[in-house]
Amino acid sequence: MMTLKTCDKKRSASGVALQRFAAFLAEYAALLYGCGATSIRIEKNAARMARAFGINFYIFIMPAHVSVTVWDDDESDAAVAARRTAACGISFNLNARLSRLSWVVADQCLSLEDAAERFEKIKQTKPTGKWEVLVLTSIANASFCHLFGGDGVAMIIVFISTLVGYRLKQIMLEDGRDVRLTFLCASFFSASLSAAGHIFNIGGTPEIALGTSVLYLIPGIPYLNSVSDVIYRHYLCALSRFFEAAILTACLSAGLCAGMLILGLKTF
């Protein structure tokens, strides 16, 4: 477990330097929020670096933007910076790298220049290959089908329906389509394909195949983050994340119901 080390020489800043500190911390926090970090993690990571820089620090986190205020010890000078939260999508890799940066800054007493240089390199982190994610997501969803009691045929059906639905999701998001429409369409296609078990009487658990075919679309991270934000009293962020997740869940449910309705499936 890493421990926070106090820098031997306390660093201070004023004027333009304070503005640079504020801008760096605001951009860092905005990216951390965008890649799926909880509000309390953002607070702790940014505060850890601020202490290492030798400045006083306050952060105000909102769903659409992050505002950072820094000031010196005698409160004779202060600076404020605000940044829009990044729309980069949830990334555990980016989240971990950004958190690690805060510890490196604190433990090694990095200067702002060194921290900013490392931050720029982290921003260039490439996402996991889309084909790897596509295949692994399909395998994971097929495993969920088995976990809920689906047989081998149901697992194959879920794998194929997830493969098609998730690929459609990737194409639509790359094309800049609305995420809500994307979830609805991906759910519809996955549900329609997974209904093959019912229509052609394939396998012994077609209802499980249909029910688990859209599980890959469940926005679990926003739900979990909203609970964390409630616990640590970030109520606006909690409500924003919860309603966003609830809307996406409603969209995927609508796509599932539409597929069942069109194919004439009344019940599971």
Second form
Amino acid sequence: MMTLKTCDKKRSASGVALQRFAAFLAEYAALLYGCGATSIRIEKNAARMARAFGINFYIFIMPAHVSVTVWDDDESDAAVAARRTAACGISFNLNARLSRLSWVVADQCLSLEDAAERFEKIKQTKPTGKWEVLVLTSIANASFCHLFGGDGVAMIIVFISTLVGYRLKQIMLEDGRDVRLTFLCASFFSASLSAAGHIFNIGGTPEIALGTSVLYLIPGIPYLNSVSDVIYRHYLCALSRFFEAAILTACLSAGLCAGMLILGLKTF
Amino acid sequence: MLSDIVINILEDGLFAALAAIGFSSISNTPRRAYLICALLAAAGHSLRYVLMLPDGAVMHIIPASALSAFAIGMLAVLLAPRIKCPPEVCFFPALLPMIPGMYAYRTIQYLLTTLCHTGEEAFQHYFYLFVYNGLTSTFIISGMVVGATLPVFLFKKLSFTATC
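Any chance you could show the form predicted in complex with the partner chain after that form predicted on its own?
Time for the whole complex; same chain goes first.
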């Protein structure tokens, strides 16, 4: 196991060099925030790299932007850089690769240029294939239906409604539609399709099919991140992530209600 | 009777693993982490199932979720270094099948239903359901994150060097 260390060949930086360090660290932290890393992970990774670069470092993480201040040992020079948090969507693959980069910088004493080059390559990381995600999500939601007590017919209904709803979500997001509107439309479609069990009396657990058909839209990661940020006292980021998740939950709930109302279903 | 329980536990673990793989693919989890996510989700979800069994520990869903999340966190801290990923890359997707999605969206639905009723009795009934679902989902998620984060605190060095 490797341990955190400051590079032996201590690199002194000042003026323009400090500005470049600050810009790199701010960009790194902004991308890490955007891909759904917790605030403590962003702090630790960026501090690890700053230490390896031999500069003093302070980070200020806000929901919409990240600000990094770096200064040299004798405090004669300092630089500040701020970047907007990236809107790249949650990606644990990016999170893992960026975390690994911070260790490579610390252990191999990479120069800023090398680190920046590797960072650019990481930024090009492709997301998981859309058809793979579509099929896996549909299977996952059908399995979820079974965990809630749904029978085989309910699982098939949920699989189809998730397939259609998730595909609609992908199309709308690719088209640049608002994410809240997308959640509302996807949940409306999934709920309307899964209501078939109720309307045509198919299967023994139609209410479970209807209830679980929209669960693939629940923003689980932002909820988990918000509680993690509370634990590490990043209250503003926690609040922001919580509200973001709560608004998406409200949208999917509204879509479900609309689908049930239009089809004349009353489950409350 | 005992064989039925064992089959149910295995079934619960299998479907939780499938759910974890699918939901983690939405969050672009690295493919090398799928197997560990599935394993953690199966272990955690089936443990929660056992803890909540009416003939067993009869535990409430909140402490049962927290304990299961603790087990997931412990396994994640131990297994994440093998695939060179931070522990949260393994345990966050594994926690997804335990996210109280139904409680979360029913909170919003009952809030809307409360607003549609002006009669005191109906209003209080739906307000009670709104608060019940809201509190339950909040405490389940909080318990899960605290449970899963505890091992990260306990094994800080191992947790934050997992990617090296």
